[in-house]
Amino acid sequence: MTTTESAATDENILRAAIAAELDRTRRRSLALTDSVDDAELTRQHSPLMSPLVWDLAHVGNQEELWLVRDVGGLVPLRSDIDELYDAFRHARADRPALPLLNPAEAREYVRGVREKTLDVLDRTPLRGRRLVDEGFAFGMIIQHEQQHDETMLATHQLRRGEPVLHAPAAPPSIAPPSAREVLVPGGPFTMGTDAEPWALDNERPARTVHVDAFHLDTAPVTNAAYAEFIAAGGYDRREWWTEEGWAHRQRAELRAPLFWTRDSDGTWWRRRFGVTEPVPADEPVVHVCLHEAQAYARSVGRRLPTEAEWEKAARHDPATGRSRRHPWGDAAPTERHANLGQRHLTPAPVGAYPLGATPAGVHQLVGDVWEWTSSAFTGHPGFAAFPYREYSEVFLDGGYQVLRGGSFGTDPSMARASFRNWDLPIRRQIFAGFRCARDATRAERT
């Protein structure tokens, strides 16, 4: 075979790959909106979240922007609707108000783009320009699309009524952590990436980063430590919260986490997608704020960790230096190494994906819980807005805190270490839990 034909072969395998991705994606996106009414669809559900019928739509019209029209340099399909999907021309609580497409008119707009964007698959070069070297502009797609995915995933833990989403519980605990920290030591490690082909700009450049020695807890706090936290008042320790967390506490009347009751006996419940049940004590807390956290982590003397902290735990190999693409090694994620991608509508208990530990013995970096970090959300130092600035550079140095590790609805093609999300520090519909952090010892740093 000759160097030609070998790369014509890579091609075809990689755009099978992406049409594969695309399908498996849609059909997520697809069973979201299919599982309820077209009076759900349209529906606000809460002014945090837009109707589902609109980020239907709105990952429509984003793959029609940059596939159709960009990579495929077609003609529009409804031009006219750009303006009302545009995420930055309008908030999401006003979106209800606008003239959307309907229910059909959506799946009808989505469908059609589709058509296009597979025409456009088999005839674009998957070379010889930024935007689609490896596929990117392909993956760039597919990401965008389950980062709404989950979203709307948000959206239906948030809407009231009978459940309509269902998926088989999560393993059982395997094998819990036998420490509760471990110390991972100080020195340098490559954080970002230059290698991913699918990476986003955020996540851009790769670059060497000096980290102290920490110790990092080995799991994600759990529900019954943190009901222990809320039984030790917790909520009413002043001493516990920072200043803003204080406020915000104090301002939105926060006593638990959020979707979480106590009955008369002093038992917790939590509603789950449309279920009322005991919170599990041993999964990981979700559904709590950045101040939250915080507050946690002083009322037990410790910290949450910092950004890079976080990734030298998941990504560092100590055996051989480098930086890995997942907590276990380069392979991809399956169902045995960590919960991702909606396989489960919750948190796996602690100790149930030990094939997706570190070798150091951290556990469930990736999936269950996105884990709130101590950093703001700025750009890695020489970082370049690509494709445009809307994805990241807009939202840099403007309050939003990092979050890492992706939670049990977020899809695998996000799971890599490096993955960078953010949101602001009160937010707490997203699937947010957190681990704790401490400084080493002087003994221990050297």
Given for the second form:
Amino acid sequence: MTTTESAATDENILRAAIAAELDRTRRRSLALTDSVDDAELTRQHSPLMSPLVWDLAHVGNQEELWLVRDVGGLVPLRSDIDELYDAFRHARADRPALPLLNPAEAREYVRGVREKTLDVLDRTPLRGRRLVDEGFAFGMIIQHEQQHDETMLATHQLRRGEPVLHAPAAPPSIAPPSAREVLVPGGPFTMGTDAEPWALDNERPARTVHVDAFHLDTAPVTNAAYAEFIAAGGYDRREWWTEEGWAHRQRAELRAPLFWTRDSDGTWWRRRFGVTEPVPADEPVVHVCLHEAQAYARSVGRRLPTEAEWEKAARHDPATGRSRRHPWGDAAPTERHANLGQRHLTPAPVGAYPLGATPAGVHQLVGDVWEWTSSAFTGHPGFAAFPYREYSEVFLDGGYQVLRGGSFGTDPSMARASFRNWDLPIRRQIFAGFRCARDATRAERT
Ligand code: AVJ
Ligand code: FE
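Same protein, different form: I have the form predicted alone, so give me the form predicted in complex with ligand AVJ.
All chains and molecules follow, beginning with the one already shown.
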């Protein structure tokens, strides 16, 4: 084969991979929306969330805007509905009152858009223009749909009624971490990325960041540990809360993680996708806000890691000095590395993924629960919005906090350890937990 022919072959392999990812993603969206009836699709299950039917048509609309119209240069299927599905025009709470596509229309719309997208994919060169280079725009739209799928999963968790989602139980703990924490030595590492083809704008550019030595917990904080915090009066000990956290704790009358209830003999129960069950002791705690995470950390004499600390622990390879894709290395995650992609409907117990640990022995950084960090969502130095300001830029320095690592509901297409998520410090409906860190002593720093 000539060089030109082999480049064409590579491009066709990439096209086939993109088509498969688009299809895999759409199956998830349809499973999340086919599992409830039309009344439940159009109802608002919580003022924090959109009706599921809005999310479905919105992912189709974003796909139409970027892939059909921008990349493909085709005429709109439905330019009349752009306004309805523009997340910045209508707050989530107001969306049920809009003249939205009904479930049958929304399904037909996303199907029609997808048909055009696949034509565009077939005839678009996947290089030459930054938007399409290495399939970026397709990767961006796949990740966008998967992010809404995780949001829809959170809507399912808020919904009342009989369970409609089913999945095998998460794997058991097979090799818990051998130590409670590890010392991450001080020094520089490469934060962010220039090399990941599907990395989003807020992960770029790569740059060198110095991180002082610190200790990081080898596992996220478990339900058992969190229940001890509650039993020790954690929600009433003002001294463990930040000022902002205490004000929120009072206002919102926080007393336990979202979805927890206590029965008369003191046992904690949780509601999970319509099933009420005892809180499992050794799973990472989930559905806590930043303020609860910070109060817990202070109660045990610790703190949350900064975003840079979290990323260094997850990516820096002291042997080569490189930052890797994942805590375990550069290989793509398998079901033995991390609890991702809604394969299970819970976080897995600590010790379920020894293969996914870092060489230093930090477990479950990726998957299970998003981890709150102590860092506000800001742009990396040199940040430039691409391809649109509304993905990241409008949220920078806007009071949002960074979460890292992905949850059991996060798709593997976002499992790279440079991926950044963000939300308001008070949010608890997302699948968020945390792990603790502490400063190294002076002696440990040298
Ligand atoms: C990255 C999860 C914070 O849901 O607000 C979806 C993702 N952006 N549509 C969000 C997003 C546009 C975003 N998060
Ligand atoms: Fe969106």
